[in-house]
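In structure tokens, one chain follows: the form predicted together with the partner chain.
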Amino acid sequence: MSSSVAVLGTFQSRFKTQHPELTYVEQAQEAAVGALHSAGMTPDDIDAIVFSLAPTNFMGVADADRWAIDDIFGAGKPIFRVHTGGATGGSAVHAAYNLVRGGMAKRVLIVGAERIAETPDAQKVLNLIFDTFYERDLPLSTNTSVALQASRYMKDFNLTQEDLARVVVRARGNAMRNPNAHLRGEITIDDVLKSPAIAYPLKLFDICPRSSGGAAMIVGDQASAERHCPNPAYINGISSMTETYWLGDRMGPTSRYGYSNLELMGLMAQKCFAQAGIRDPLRQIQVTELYDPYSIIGAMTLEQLGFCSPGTALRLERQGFWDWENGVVAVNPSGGTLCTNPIAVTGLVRAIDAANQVMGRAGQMQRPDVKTAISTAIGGIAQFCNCTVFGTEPVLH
């Protein structure tokens, strides 16, 4: 009996700032129904549910997993809520994988939704993730903490804001092939440089939007894959790692991992690459769906994952290395997190977009001959990171 776990169906909604036509739970339900249809299943086929739900302060409802029980057909089944900030969706996939791998369930529904724009006070909500006593009096948010990272990285490697802008141009251009993307379109480097400054060196266009919408994925064991799916995406590697809460502990000579280069990401990814038999990412991976809510983050991730050397990702960007059509690796054909960031399900959307490429279901975003694709996710202020490897053939580990 094989212990492979495979993706059997996926769904994601059209992402936009708000969805006044649906409540939060109706949004989650739309995703659950969509994934069931995609996998050719009914709720009776599902043994367990993993609910992908990040901070609920954005929507002003405590523990909205309870609110959603009936809408996602959960009564009578085990439900597990997963929450690792922006990494939540990736962690949810890993939790579901382990439920199947461990034999507790044959088929698991991973589902969630996000309503970040339901409050105009998102900045205040994000400030609450910093230390109550030592950091909260400062204007710290995800934006400003990434700016701290970016200004250091760009100084260390002598990079310019133009280098960052080029990433955004590629992302928005790719997103034109993605019917669900929140932001998309042809923009220029100049448009990015002229967008309003937020926190040096980041401008508005270097930063992801606040997106609402839902997503769902169904994973199952080998027998379910054979019965329900002609072209499953096998989950051939998963890994996750956690870094200290304290940003200041990641700076200076005695820090464990570097803050300004996402060093933890590399150590984390080595584990799932080893599981999946990936020794040379550049040759063995055709598509990445990286968690890149800021123009700088995808570059750091590519370097840490071993696609290129430290400090070179933005230089290779100038040469079109990461382009959808003629690049060496198609980085974020969906437009990535820079174009769409529904926090609670962003990691799940990354995984869905990567799995769809392997299943040949990526529509206009599809790259030919995809054998292996990966997704990543990052949560908190890079406290949580995870990576998932999808392949057309199972790799047992």
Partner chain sequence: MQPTMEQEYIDDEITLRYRYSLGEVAGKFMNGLREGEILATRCSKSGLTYLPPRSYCERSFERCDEWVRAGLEGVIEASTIVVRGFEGKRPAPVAIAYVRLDGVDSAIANYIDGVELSDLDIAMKTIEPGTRVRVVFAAKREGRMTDFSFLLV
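Having seen the form predicted together with the partner chain, can you show the form predicted alone?
Lone chain follows.
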């Protein structure tokens, strides 16, 4: 059993709608090679592989992880796939952590790729998360269900569409410093408000793009960190929780948690932060990389994670509280999921961007003096959620 687990190397491709110049396995191989190069390792240094892959329906190839085994140097090694929808990448990091922490491997490669634009209508695949008899015919989709969440939240806390738009302006501006971001640019609140309406109160710019690309991370034990990485990012806390699969089971007098404000994220964060010794997130965490595919999700997540009280995250946004340069906490210096969403590896990219901040490898996105950073991921219609804490020093537990 290893007392600590650390990130030793990372890689992410440039994300865009499609990568016609590469096959799926070539995308995965590019990510694997990139992470090995980042860590100064060869394929022989890797003991096991965790493959990060959400629904393969998006590209019409079943079990694409099997197709990629030889190309990611997996032949003859333990390898398994993780799939928790949009939370997949974060879950894959946790699986690799436990392989090292449990002593089953010394160094694990986490790798995956996404080609979601292969399908003409990803929403048909995404709608499989809804109950066949009671929910799909309403019709619910990820857009309409999050729009209902946003409407409830805005009514409860007297917020406006301008408050949501301000989040998008910050995200696109942050992404200007991220060479791998899918969407970026200096836009205004008015640009967001004038973008096409999708489902009230959400407009096109309030919603993430469909992105393709690959990503990989290598984690290892303390001895591997000392050998391969002078400035590793230690994984000091992990937590994940799962809700009832059908949305309807989370409503009504028998439900345990509220659906509209992501209460499950709060319970999950309490366990994760306790593990990492975090008692005051606002003072102890310098950077967050949150899974925010819609402009409303980041605000809800910040409140559930304890950075501020319910209903205040968007008001603090008006004061620049979450800005990269002068904010109290830098929220999504990469631009976040609002700017890049390759579903199979989105959670992994969030973890990579957080770990890179701790390792001092975030390039133009680097925030000074980062000691602790976190990443989150959410899957399905919030059926799955997870959180990871990275630090410059290990927390022994």
